[in-house]
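Quick heads-up: it's one chain on its own, the form predicted on its own, in structure tokens.
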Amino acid sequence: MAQLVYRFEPEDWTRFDRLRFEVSPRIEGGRVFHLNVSVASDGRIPVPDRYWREGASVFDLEGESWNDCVWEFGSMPRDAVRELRFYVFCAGHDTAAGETETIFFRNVRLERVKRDPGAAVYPGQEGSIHTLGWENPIPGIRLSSAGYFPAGDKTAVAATDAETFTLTDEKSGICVYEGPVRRVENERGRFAVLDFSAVDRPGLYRLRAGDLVSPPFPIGEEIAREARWKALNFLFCQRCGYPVPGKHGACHLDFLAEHNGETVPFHGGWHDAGDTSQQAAQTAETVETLYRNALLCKDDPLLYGRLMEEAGWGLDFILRTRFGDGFRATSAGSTRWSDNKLGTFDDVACRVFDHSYENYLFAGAEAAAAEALRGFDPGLSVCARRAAEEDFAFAEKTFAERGVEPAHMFEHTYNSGLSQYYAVSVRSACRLFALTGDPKYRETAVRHGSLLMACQETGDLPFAGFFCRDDTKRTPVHFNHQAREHQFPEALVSLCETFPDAPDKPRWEESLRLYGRYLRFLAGACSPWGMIPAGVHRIEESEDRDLFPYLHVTCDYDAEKEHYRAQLKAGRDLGDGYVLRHFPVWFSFRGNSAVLLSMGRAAGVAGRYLGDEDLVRVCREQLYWIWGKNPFGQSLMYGMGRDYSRLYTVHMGETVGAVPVGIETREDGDEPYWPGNNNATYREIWIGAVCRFLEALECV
């Protein structure tokens, strides 16, 4: 680390709203620059906290020029600041960059936001922006600024005293709709809702309510095409081992996986996040998602070709990192660029495992690739099919011998319970049956489907229908970072569609309907926002020391037990020992984009099969939340819509199409928190979130 540190006697900075400075980084051949800034405070609430969520921010910079940097920190405790630090990590360098970086600073200062005398300062308001809570009382219209689909509900949430609103065609200036402002008051606050669902004609529009005017936004199917192109841009920029123009050269060529006397290079696929790590399971899921999206876009040759090309990049990686005996290279942790030379100090040894859950997962991705490639690249289709059959057989053998087994703590499938194994095996078995017609896949799919349904809560509860980790039904499945809720309805729908004449089909459909009932119960809990809550918890979960490390990696149970209890208490009491959390229970890893998008896909998959428009609407609402229909009025997808914010990109630089880990909560609360800090994990770019975004987009 190279750093510039100011230390001084503790000072009260609460009268200031932000830190501002100018900085100019210079390194020969440099393309992507970033600078970390942090403060230390010993006040009533010490900063930084133990997970460094508060007290630090990161800036992406233009090289060879002066960058005006503003850190809005009004929500950060800062009553006894004793240190200000500027620093960069010595994390290797890209192939183009020189050996020395020089950083120049000037005009470092604290600032206050100028307010009109007597102007209200709202709870949760940081300077001139809102950072905490469901209600944003600062006048404005919060909407999906990237647009709305013609079908289904179309609403915006405003802070206005107006009685009516209008929707105006941007091209003609003609008012196409006028309606009453609907007032909503609940435990989350007081809201004005503008409902223009009746308008389904494609076009560009503006909302007006009193003195408030929204920016123009589209209604039309075209927004899905734009979103896919931008997600593809992000994935291309996240390629590992590939020279990305303007970003980085071919990278991590010295990441190696060794097994049984063989060595496999582990570059390829896509970097996991801003830190350049690699998770093969996430690459596999992204491959599957891209191929499915491609099949939906065949009438758009250019987009179809790009989706197939990007999927092929990831498929190449997951095929060549197989060792052919059930073991495969699975992941590598990295926060740096390496020198790409074998045998030097910075080589990384990658993790290698024979894990049944992951082999089921990879088999499904390979089978999806085989299907998509049949008319596109028949030879590669045969290769993918062969790999899928082999990996499924490896998974079956290992699962029969060892059952549920923990992966390495830093594997992104680490939290998978028994029901998740059943769900992913059913999905993959159905795909392989469709490809091969081999009855052994039908037998596995039907058997594991019955075992999966035995893990579903079917009791006399108004919110029954959720899946539990196993058939004891002791603990509901829920996610706080990685999220695969969608695998449950996918498994049930796969069974129904693959075996339409099966005697068990009515049972599968009833299970799916019951699960849909659970999602509908959740869906209105954040009204008038469309965000679907994280799900139900049992109060007694906080006492489960043994399960804790699988759900909360890098955290200590004894240190967090009371916080666990406090977070459950902050949820909504459902009775019978259950609580509803709007946001996950979490400690270190925070941000709910993947969680809500996975649940959105779950609703979309179930809704499409059942013909239930209410469930499809739930799926659309998760996309609208990402695109700015949230309490902060910010699109979380960089470059899509308006008012998107800086993201924690570290080595990648700001990238169109990125989706961060997501909106978090403050301390043990259960309301949205989106501070001005640009920090991990909540603002960190992540292919997991983009993958889930594309999966949800398939269903609308």
The other form holds:
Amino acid sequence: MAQLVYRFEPEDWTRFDRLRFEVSPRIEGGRVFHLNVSVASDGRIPVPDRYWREGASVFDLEGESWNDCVWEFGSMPRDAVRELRFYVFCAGHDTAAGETETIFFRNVRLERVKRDPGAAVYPGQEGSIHTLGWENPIPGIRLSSAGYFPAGDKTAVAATDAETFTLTDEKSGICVYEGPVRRVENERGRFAVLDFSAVDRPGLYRLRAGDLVSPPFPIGEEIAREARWKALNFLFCQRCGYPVPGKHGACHLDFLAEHNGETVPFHGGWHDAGDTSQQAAQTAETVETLYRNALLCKDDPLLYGRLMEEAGWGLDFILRTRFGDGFRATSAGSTRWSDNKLGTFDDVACRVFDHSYENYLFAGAEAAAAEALRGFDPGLSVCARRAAEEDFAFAEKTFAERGVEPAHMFEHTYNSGLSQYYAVSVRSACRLFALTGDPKYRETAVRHGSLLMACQETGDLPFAGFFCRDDTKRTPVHFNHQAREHQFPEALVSLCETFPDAPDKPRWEESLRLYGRYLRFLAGACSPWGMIPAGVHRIEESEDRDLFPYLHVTCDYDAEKEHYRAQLKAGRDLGDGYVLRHFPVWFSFRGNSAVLLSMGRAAGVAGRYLGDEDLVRVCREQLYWIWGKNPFGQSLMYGMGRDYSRLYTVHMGETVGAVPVGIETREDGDEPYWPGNNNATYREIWIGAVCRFLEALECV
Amino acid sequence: MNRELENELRDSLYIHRPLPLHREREFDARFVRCPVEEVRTVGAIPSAEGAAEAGGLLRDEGGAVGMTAPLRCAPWPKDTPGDEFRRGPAGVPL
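Switch over from the form predicted on its own to the form predicted together with the partner chain, please.
To see the whole picture, the full complex is given below, headed by that same chain.
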């Protein structure tokens, strides 16, 4: 690490809202530049915290020019600052870049911003930008600035005293709708809701309420097309092993996976996040949703073709990293540009496993590819189908032998319980049956479908319907980083659609309806915001030492047990030993984009099959949350809408279409927290979140 | 879809080059426009440390301070899994 360090006798910086400095970085031939900044404070709440989530920020910079950098740190404890550090990791360099980085700094200063009641950012009150809580007191209209779909509810949430609002056509200036501002007051705060659901005509509009005017935003199906193109942009820029113009050259060519005397190169697919790692399971899931999205866009040949191309990039990776005996290369940590030379110090040995969960998952992705490629690339379709059948067989064998695998902290499927295995195997088996007609897939699908339903809470609780980790029904399934909630309704819908004449079909549908009831129970809990809560928890989960490593990677149970209890206590008591959490229980990894998008897809999948518009609406609302209808009024998808957040991109550079890990909570609370720090995990770009976004988008 | 984006997509060769960022639409673009009522310069003298220590503290003619360092150091023993590196003080996530 190279660092420039300022040290002080402890100083109280509380009076100041932000750190500001100018910086000019230079790397000969450099294309992406970033700089880390951190503060150490030994005050009432020490900073940084144990996971470095507070006290650090990252800036994406232009090379060879002076960058005016502002770190809004109003929510960060800073009452005894003893150190300010600017640093970069010696993390290798891109093919085009030179060997050395030189960085100059000037005008390093602290600023107190003038309080101005009329300002959009500083509300004229103590504190800084809005960072914590459901109610944003700063006058403004928080809306899905990327737009709304014509169907379903369309609302924005405002801080205004106005009694009425208008919706104006941007081109003609004509008011097309006028309605009353609806007042909502609940335990989360006081809100003004602007409901313009009655308007479904495509166009460009603005909302007005009193003195407040929103930016122009579209209503129309076209927003899905825009979102798909921008997600494609992000994925293209995340390609590993490929020269991305303006970003980097072909990379990580010296990441190798070895097994049984064979070696395969592990570059390809898409980097996991800003750290350039690779998680093959995420690449597989992204392949699958890209193919499905492509099939939805066949009437748009350009977009269809481009989605197929990007999916093919990922498919190539997941096919050639199989060893052919059930083992495959699964992941590699990186956080650096390696030198692409084999045998030097920075080579990385990738992990290799034969886990049944992954093989079920990959079989489903490969089967989806085989289906999508039939008329597009018949030879590759055959290859994908063969791989799907083989991987499914490997999964069946190891699942029968070993059942649920031990958690491995670096594998992104670590949190899977037994019911998750059933769900993933059912959806893959259904796909394979549809492809092959082989009755063995029907047998597995139906059998595992029954076992899956045995894991569903079906008692007389008003919120029954959720799935538990196994048939003891001791612990509800919930997610706090990676999220695969959607696999449960996908499994049930796959069964119903693949075997429409099966005698079990009424049971599958009843299970799906019960699950839908659970989602509807959750859906209004964050009103007037549309975010779906993380789910129900059992109070005694915090006492389960054995389960902890499956749910909370990189954390120590004894260190977090009291925080676990405190977070459950901060949730809403539902009685009978259950608690509803708006946000997941989490410690190190925080951010709920994938969680809410997975649940949004779950609602969309169930809603589409059942013809339940309420559930489809839940799915849309998760997209609106991502696009800015959240308490911070910031679009979480970079480049979509207005006021999009800067993200923690590190080696990748800021990229249109990126979605971060997501909005977090502070300490042990259960309300939204979005600090000004540009830091991991919450602001880190992540293909896991973009994949879930595309999956949810399929359902609206 | 608006014409600006259609043009950008075409210019990107339908995304075989990254789309433009439009940083002016970032939420953070608001920050630089906020009027400031009090400023305090960080006046301490910094030190260049770690991999930058060998190059010492740089100063240019305009009064800026700086550091220089190799991008590729060799602290990683051969075959170090990337994850071990990732568990350093940056706290970089999976």
